[in-house]
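A single chain, nothing else alongside it, follows as structure tokens in the form predicted alone.
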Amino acid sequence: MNVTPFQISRRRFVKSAAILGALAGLPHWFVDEGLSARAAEPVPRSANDKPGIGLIGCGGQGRGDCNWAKNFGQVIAVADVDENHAQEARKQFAAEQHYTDFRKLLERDDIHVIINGTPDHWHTLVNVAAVRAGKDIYTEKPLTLTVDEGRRLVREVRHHQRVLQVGSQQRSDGRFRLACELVRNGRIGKLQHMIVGLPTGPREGPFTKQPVPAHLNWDYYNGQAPDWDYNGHNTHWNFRWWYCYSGGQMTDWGAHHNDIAQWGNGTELSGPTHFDGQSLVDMIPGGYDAAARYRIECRYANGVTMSLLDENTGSDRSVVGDRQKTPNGVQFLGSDGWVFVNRGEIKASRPEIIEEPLPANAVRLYKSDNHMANFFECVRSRKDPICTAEIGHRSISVAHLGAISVRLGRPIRWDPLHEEILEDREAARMIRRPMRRPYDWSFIA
């Protein structure tokens, strides 16, 4: 089923880019560029111009995304396997209907855009089904549960010519774009090393079986994961601490910061060739099993190395903090200086690295000041959004491969061109996982 792209008019931002830039702590020259460009934001011109929006996954993150998206369209229907979440979302967005099976929502011709806020292990099946139904998608990160899922999804998006925006919203934050542009233009000399600091995950348990709440379809929620008991700590927010559903902070925050590291290194469509990971603490039997503390050392074909560390693990190469802990953010270390960036600040080894304007012939990166607005504008124009399926797939592949190395406790070699683990059959099998029936690929056939 093909959906004709709706038409969206354009208007200028109401708030001053200069004010927003000052609040963000960006240099004046960078703010002035944004002010002169006056990036336009798409909004509906009339009721007929509003795309129909369907929300799948009505937890806090999904509803937050949908609350953002409703500025650009009309929420028609919502879906969730938790009846309470579905009803709450239907009321919040004044939607016409709620479903407990997302496939029914996808059958509606009046829905053009899907907001996917499901748990990680459902992202790919929902996204592939939506693509096949002719929908454009704004999907939460991490994009996939496995590397193999990412390869499949990229193929589907290309084949069906859909617009898919991964919710890696840091790409639409001027601080991160500026940091990557500075690195790409040699402001810190030759890039040598990157340090990605991620939150430390929880280490809790053991947990025991509990009665399944009447409003939750536990079998459907569990989906492709192995059949196991509900324990009150393996749904909703806490799903991310279980490896069968996610990968802990390594995939949760890692999807954000790995993306920025790859962007600054110019490898957002590739990835490292070597991973050497280790878990730094034993997880509690019967409790959360996604690694909570870890160290992963990576190397790229261009010679750049990268450390992925939880915040309670220090690095003797760190340029920020006391080296006993790694701050949440991305550090770029070069032959002539360094740049550090996170959601609160950007700073460098010398003020002029940031304060001196880039020359007219400098490498400039995709500019977006509003991640959701960028998505809806691309739905209208049919251009690529700032974080495509392939970019999201490549950045989360870094985390997936790091997690494989950590779980095996040994280095692995990766071929980013053919997307294969080399000379290690056990590791190579782990880029995909068995899917419990009926929640396998046949579920959306």
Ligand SMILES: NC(=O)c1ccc[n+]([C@@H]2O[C@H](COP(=O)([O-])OP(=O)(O)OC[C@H]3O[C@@H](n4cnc5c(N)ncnc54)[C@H](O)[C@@H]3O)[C@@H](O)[C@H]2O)c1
Contents of the next structure:
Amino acid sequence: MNVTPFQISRRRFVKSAAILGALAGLPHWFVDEGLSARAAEPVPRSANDKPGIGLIGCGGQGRGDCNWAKNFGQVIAVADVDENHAQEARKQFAAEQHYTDFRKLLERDDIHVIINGTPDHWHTLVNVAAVRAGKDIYTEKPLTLTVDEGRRLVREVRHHQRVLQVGSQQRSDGRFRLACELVRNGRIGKLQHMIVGLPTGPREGPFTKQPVPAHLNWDYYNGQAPDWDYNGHNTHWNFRWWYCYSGGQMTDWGAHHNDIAQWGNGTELSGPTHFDGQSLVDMIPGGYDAAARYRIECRYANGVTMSLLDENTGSDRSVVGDRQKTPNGVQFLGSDGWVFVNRGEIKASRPEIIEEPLPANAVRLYKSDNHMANFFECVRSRKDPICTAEIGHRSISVAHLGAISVRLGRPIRWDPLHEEILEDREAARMIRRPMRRPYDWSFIA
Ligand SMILES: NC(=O)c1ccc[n+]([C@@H]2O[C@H](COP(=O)([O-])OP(=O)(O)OC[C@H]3O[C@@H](n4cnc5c(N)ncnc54)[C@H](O)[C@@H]3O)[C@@H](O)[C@H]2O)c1
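Return one more block: the form predicted together with the named molecule, after the form predicted alone shown previously.
And the full complex, kicking off with our chain again.
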């Protein structure tokens, strides 16, 4: 499909106050470097300079993203299977039109960019349909529901030459980039182990059948998942605690912190080769079924090991906290020190690890201080954004494979090159799931 191009006038750049906030709490050398190198954000000069934006999935995050995106473009239309959400978003963004079927929105040639804020089990069908319709996409994490979806999406994005930014916004936060650069440059010696601390998920239920609200198209919402009853706890926000839609905190926060671990380890286009997962609590029959408490031990081909733990599960190797619990964030443990990073702080075993500037010949990573601005910049330049489909796919594959090991209660071996689970046919089948018709690939054919 041909999309009417938006016109790009001369670019104007501003230095935003947000950047100063984003650099708070970081060492002077890193802040100075960031401010002097800063190209700043692309600001449209006129209506013609604004890409048309379509929001698909008008819940909390979708609307939050769209509010951010409207600084760089013009919101034209919104879509949601919940009529109320669609109408509210249309009003909020003064959009021309709202739809309850996202495919209608994708037919518009005045929309160039899609914000995808649907639940995880809808991400891929929406994203693949959007790239086929010639749109660029800012899509929420976790990028996919399965490893197989990720492989297909990466192929489609490449084939249609679209720009896709995964909403793993920690990559555009200086703390995380600094931590990864320190690790990559040997500041903690040889990286040996990583501890990823994720929130503990809810353990609630059982839930019983409830009448479906008149404004919600339940069948469409449920989509590719097996047919089951609406229970009042299996749609908005709470979808993430059900395995048929998501993977609990393991995928929800795992998408963020696994991404940072992979970045620091230099394996962002690969992944671990071994996963040994355990669920540490029985879930309540008829209640949320994505593991609430878990431990997954992973190993990479470069010898680095990684523990993925929920916050109520401790580790003897933990260097922060009391070892009975694991703090939210990523701990990088090396032969000569450690670095810990989360959304509030970065700290290290010795101050100089952070405070000493990196040398001129150091390995530096992709730099972005504003995840949405980076996306729109790439929509214009056609360069890769900081979190491409391939990177997002590889980060969330770590969580999907961990979840498979947890659900089977046994270790699995993974070949990151060919993206196959080895020597375990039952596990190998789990990298894809049966999709309920009509919400399978034919839905967007
Ligand atoms: N980047 C972050 O830090 C961050 C934070 C929160 C949420 N998220 C992600 O954003 C996504 C949405 O989460 P949320 O908390 O906003 O959920 P939500 O339940 O508030 O919103 C999801 C919306 O999508 C709609 N929807 C469902 N199926 C649809 C379809 N086929 N077509 C159109 N609309 C559909 C729902 O009706 C709902 O309005 C999730 O994948 C979540 O992981 C990311």
